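Form predicted on its own, single chain, as structure tokens, below.
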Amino acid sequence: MKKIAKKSAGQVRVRFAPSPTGPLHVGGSRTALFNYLFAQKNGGRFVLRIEDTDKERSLQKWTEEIIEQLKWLGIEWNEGPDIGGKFGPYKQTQRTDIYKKYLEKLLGENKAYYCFCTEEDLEAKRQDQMSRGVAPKYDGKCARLSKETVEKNLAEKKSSVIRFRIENKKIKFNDLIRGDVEFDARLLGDVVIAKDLDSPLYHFAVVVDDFEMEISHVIRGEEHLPNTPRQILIQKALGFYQPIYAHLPLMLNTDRSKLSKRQGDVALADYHNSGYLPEALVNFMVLLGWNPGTEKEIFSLSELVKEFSIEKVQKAGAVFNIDRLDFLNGFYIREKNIEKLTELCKPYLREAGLLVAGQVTENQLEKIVEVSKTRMKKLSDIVELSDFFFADKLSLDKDLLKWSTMQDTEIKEALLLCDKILSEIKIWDIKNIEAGLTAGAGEFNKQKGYPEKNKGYLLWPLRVALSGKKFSPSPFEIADILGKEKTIKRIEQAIKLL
């Protein structure tokens, strides 16, 4: 048996890993791409470990989105189920006898011992120190039980499980981002590592694991501080080194309350559906408790590689802002060429009903998304920014269509207008189409005495009758991207409304 790793010559090797007993959420993503950065930038080993101790809501289908969405983000590991490696298996239930062997190793010892209390008699025990005053922990029992004893309970099957032996003293570490910290073991009580020797529960699995693979730093988040004096104590108990230790800060809703599964969408897929980038997401999940120390706020995964540091990570919970993952988001979808763009887009037209076969051309389409892209915060966006394009005969409403004081005759009148411009332009483009009805517009004005410099009386009844919406893109690109004869459609079911 191993008494101490050497861990690859000093090599950094980080893990994630995460429980596959529901989707891969952003909390877990940023943990993934802090341990990610942190091995790139000190060349060492990225290591995805699957901890399905759980058996009863561990699935398989959990570990593949999981897998799935981590690719999608570009986040990359060296080792891990899907790829293997040296210090494999890395699902747990594939590692039992790994763990039956050092749990073995603490029964035999004396650190760990059978425990037979009852759900009811332990749930008594804590219901009688709290109304004590006392903070809840075991007492105790069974650490005390003879051998005679635990061995006549085992063979006569009574319910148990394993309990390791928690020493009475100070636990004291140095956190990379913590600084020192301290806990009193002896509030603590005899921690539950196994439910038999088949079966290992998470403190246990964790701590073999680590030592297993060689693990130098364990990246986490704060919400796993309080379980680290007893995986040190379970380390120690069986001469395991100690890695070292890293814990993330709380990711905040906007009220400062912790962000949680239970309230709202915080699952990764959910943002992938949604039509957020990966470059989006990776950019603005390292912001959520790293600050690289300058005014710079837009990084590629590649110059985060180069620019991480943990010694930057902060210790204050980080508020997850959606306003700003959404102006990340539109940044870089403003940022893809248009060829890249549409087709991220044509999913959700397709699911929307939108693109039919033949309706438009792929020319068309892509100045469709063009004139969408500056208005779009996630690529979903583009079924309700673009719809109108695609409608044999628009929903009009009719108080729409009005421009300031104007009045149906009036409105009627602009119309007409704009029906005779664009009917005798004879070449069919947006600068034809700019010029013909900006003089229109000029000359109308001029016509009914309207301020010379507010082309709004001509253009915006011409534009909503284009799009059927208060905010569209303007009416010479619209009529561009639609085509003459369907332009001039529109007008005159506009003109029939009136």
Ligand code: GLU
Contents of the next structure:
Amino acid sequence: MKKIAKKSAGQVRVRFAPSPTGPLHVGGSRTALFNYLFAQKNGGRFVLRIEDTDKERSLQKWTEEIIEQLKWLGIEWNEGPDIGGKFGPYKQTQRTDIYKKYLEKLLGENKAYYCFCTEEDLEAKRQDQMSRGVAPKYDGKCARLSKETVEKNLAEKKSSVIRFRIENKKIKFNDLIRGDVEFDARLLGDVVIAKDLDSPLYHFAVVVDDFEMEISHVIRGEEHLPNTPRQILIQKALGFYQPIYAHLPLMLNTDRSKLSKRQGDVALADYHNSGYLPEALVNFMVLLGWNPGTEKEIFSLSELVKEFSIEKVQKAGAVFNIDRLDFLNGFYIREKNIEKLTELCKPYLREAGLLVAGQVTENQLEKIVEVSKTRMKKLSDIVELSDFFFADKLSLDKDLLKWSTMQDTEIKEALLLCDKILSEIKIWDIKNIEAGLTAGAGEFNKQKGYPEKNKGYLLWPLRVALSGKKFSPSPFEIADILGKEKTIKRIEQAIKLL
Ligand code: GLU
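Please could you give me the other form, the form predicted in complex with the named molecule, since above is the form predicted on its own?
Following is the full complex, with the preceding chain placed first.
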């Protein structure tokens, strides 16, 4: 057994300890990020520990998913189940022997005991306590069983669990974020720490591992705050040092209710798949609780490593504002160079069936992404913003072709003029297209008596004929990308409608 240390060795060692019972959520990712940043900032080590004591609900696929998503975010750990380390193994189900020794120690010192109460007994007691308006807690029935009774029951293989004796006293600890926290342990009741010697439960395994892995700081979500007093009592009973705690604020919906799945606390993979960039998510998540104390809003991971400080994490709940995430994502999308952004868009176009081999060249594709990117909030938006470029024939809404008070015959005239101007262009590039059409728009207005500066009379019907949409890039950009032949064809298709 490890020598009982009074306090951790001095080096900053933190951990992210997810239970692999489902996909990694934004809340969990934020916890991982804050731990990572804290370790980086303090020259410490960051441990990934998989807490899979719940054998029914834990799945290997979730461990893999958690690892994959964390890597995608750019969060790296120094020790973990995939890379090993001095304090491994890093999966709780592989550490049974370690827990067993400590369980035996607690039982031997009478700080824990076997409890033979059945589920039905416990439920009946709970009901009774509640009907009397008392907060339910274990009444300690098995806490006083004689040694002989316990041995007899165990020999008879009566089903049992192991309970830890909670001392009736006030627990005080200092939380780096919440300040002094005080809790009355009398409210707790003796807690079940294992199903048997080979099956420890969360409260026990977490305490043993934090000690064994020499964790200096426990940084985790506020939902774990009520667990801390129990865990401190188990630490004390085992003679362990107490790590420093920091509980991150809850995440709230915009109406300040606790974050619900519906409104945002969905799997990180959902954001990943719909085209949020890791840079945006990291930037967004760090601002869920951390306040730089300046107006600055854009932070890269490497900047955060320098600027992050746990002292600037707020106590109050952090509002999950999807508009801010969209804003940040749009920013990082526009930051990307066009080759990289095009690569990132391809899977979405492919999935929508738009990227058929040979249909558009790489150069055309880059131009499509370039003209679409200002309106992209997430990568998947590329499909809706650019689908018309890939279509063979547009399904045109005739009414949309109309600009101001124009009649069908006038729209037709406008499109015929566009057809003529564009057909005469020898070198098909955006400069020539724009010059030809701009001059044409001026002449058209003069000839028709339209307001001189309003280019919409010529260019609106053209833009709609080329895109089929109310909003799109300019007709010059579209024509340039489509090429002469396709452009002319679309204009002629629109003319036929009139
Ligand atoms: N395994 C726990 C969870 O996934 C976290 C334990 C902790 O951070 O102390 O919620």
